[in-house]
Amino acid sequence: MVTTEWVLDAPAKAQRFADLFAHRRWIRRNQPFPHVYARDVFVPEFYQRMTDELTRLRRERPELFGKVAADYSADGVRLADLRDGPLGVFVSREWHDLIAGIAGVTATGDIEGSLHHHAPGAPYGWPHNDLNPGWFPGEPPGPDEVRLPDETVNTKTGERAPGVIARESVRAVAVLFYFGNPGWQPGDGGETALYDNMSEGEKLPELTLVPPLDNSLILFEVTPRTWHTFAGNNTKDRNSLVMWAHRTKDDALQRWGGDRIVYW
């Protein structure tokens, strides 16, 4: 089912984006799992600044691009290294509150993620639901703050030196923003594959392919059913920004149960 809604009306603190968003007509879809889809998210001038920043980073700061995960084909730049340019909008408290409000989640102010780049010919990923823990340094952020991972705490395991304060939370809202893929056409590959519920029944899951169209996004509350992956077989460079806002572990346990959280 697809419904078209003004999903940006309800969340608070969206005023900062009044001059940045091209429109507020985002689409809420219920299949294969609930998510929000939007095209032409930012006005052209701001979107161009984002793509210029991507080009600049690849040209002037190649050392920032590291492998996202040992068994994953993307290299990327951490959100913590993107604070000072136009991509810093994704680590603002206003953006955090906006996406949490759309998803209907009480989020902690903790954010993680990175810019992802898949070289042409990248392989198909593996289905996953993102319901993973995340460790963040320090005390909980205040109402106008966000907290990102740093080098003092292992984000996946919580490992840290004695005396370092850290908090365990769980991914709650996922955002995939596509940019830097000019002229994408069907057949170019690199879509995001969304699955129906893989934990029920024995039939092969059905797929919904989301194309990596420039200046578009998908957003969803992370649940045990939000199975998705990178579809691979891209004929050109494929770029996106992937991020998560978090909820407290107690909230996640109450909502999903401890056995549904996927530990690394």
Given for the second form:
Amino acid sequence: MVTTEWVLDAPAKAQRFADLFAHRRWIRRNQPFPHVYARDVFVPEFYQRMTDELTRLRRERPELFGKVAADYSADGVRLADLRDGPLGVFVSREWHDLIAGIAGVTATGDIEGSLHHHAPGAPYGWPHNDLNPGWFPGEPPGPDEVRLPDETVNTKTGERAPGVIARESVRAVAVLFYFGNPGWQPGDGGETALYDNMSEGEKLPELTLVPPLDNSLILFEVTPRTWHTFAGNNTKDRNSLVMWAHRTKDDALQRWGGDRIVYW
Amino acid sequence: MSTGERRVCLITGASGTLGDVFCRSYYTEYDIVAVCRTRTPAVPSQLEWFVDPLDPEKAVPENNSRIFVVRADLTQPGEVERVVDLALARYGKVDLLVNNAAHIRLHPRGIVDGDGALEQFEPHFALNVGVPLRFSARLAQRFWLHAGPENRARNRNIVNVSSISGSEVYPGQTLYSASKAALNQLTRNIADEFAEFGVRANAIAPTSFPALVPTEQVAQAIVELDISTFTGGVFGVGVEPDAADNGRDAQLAEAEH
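Same protein, different form: I have the form predicted alone, so give me the form predicted together with the partner chain.
Full complex below, order starting with the chain above.
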């Protein structure tokens, strides 16, 4: 049974979400691979709340900033630890549906990611395509839910205690939102490099450098050809929020074939 | 998508300061062939277009006016011809040719300070004079030459983007100034020759933009010339009022005096 209250509340919630965005003209690009780019993503007031939250986290919760990966130069905070503040917009079902809709992907409701911080002088990363698996706890989330990794299941391997339910899915949509990098100028480094190819010996790949401009983002459907990396050489702190929405493994296998998925 | 009604503009240097502003200001009014070497203007094209994040399946009106980006190094053999072929294949006509691409290297210590100025002669004249000459000749040969009534009915024309440096002396700009002076005279001669088949030719000669004159005003001057009936003129943009010819549009002033 649908109550009157629910009917009234859903549009209001959708409107509140829509009101967070500064405009409705994001840019869809097809080179070097299909992606969406947007400047001035959120309205100034909400963006300010995000940067204030970043400042607060670094000041009051430094213990949250752990090393993202053993061979990666960023430290970060997991999305699961950002749910209560303005950065919680990234773990909302509305945001999940928005990024899946733009990418044209049927996503599962499973999301992962973290706030990344690169200290000045971070090294250049390595090209990767993000077509990686992810393990999530529990049954699939409902149509209005999102599910994040937790401590009961190893996100990369699916390793878990006997009896713990988990599902394997595959990264389907990647989002990099840049914030907390005021006054970035060409030469300050820390861009995201996009590659047109990774063929060996033929020719050097063309690079497209996406600057980490405040309140901007890049978003793309993860494919075997979405080669990208952190370009390093940042002269200042470089902050971003990196996240993925997932598709079912069956969907990924049908779309890309099993040999294209990059296991950890 | 072109409606077939809009005027077709071929503009070189489309990703530079003026070219980008021109494309952003007029992409819904013209069908634009935007010739760029590396970057592209920030408007919908076949390379990028808008999406509504909250309704990604919904059509965005601006996407109906996508420019057509052609990447080219116009100083390379055959590139001008390739661009002309692509423009005519895409739209079947060119109503306005804007020769905007330019090369500029300053020599603040003069032309006798080493070999820098001598080495920069060819690049300046190749792009600033040779490419406008080649575009004008090829478009005439392949399209305009035998279409006099249509040219006149469509008020077809060429706008060469010159500079106030083509008629004034500014230290360090010797080669750039000389090339723009040549472009000014090329414009006058083309206007005289192309009158036979009804294609006008003019030049604008802006002062420094955006420092001294808004780039939008320079872009507007191109459109004003496109809709005018002038030919054979070199018009200053942002120059001193005493250079203006009061009988003409207030935005445009005779650059040479």
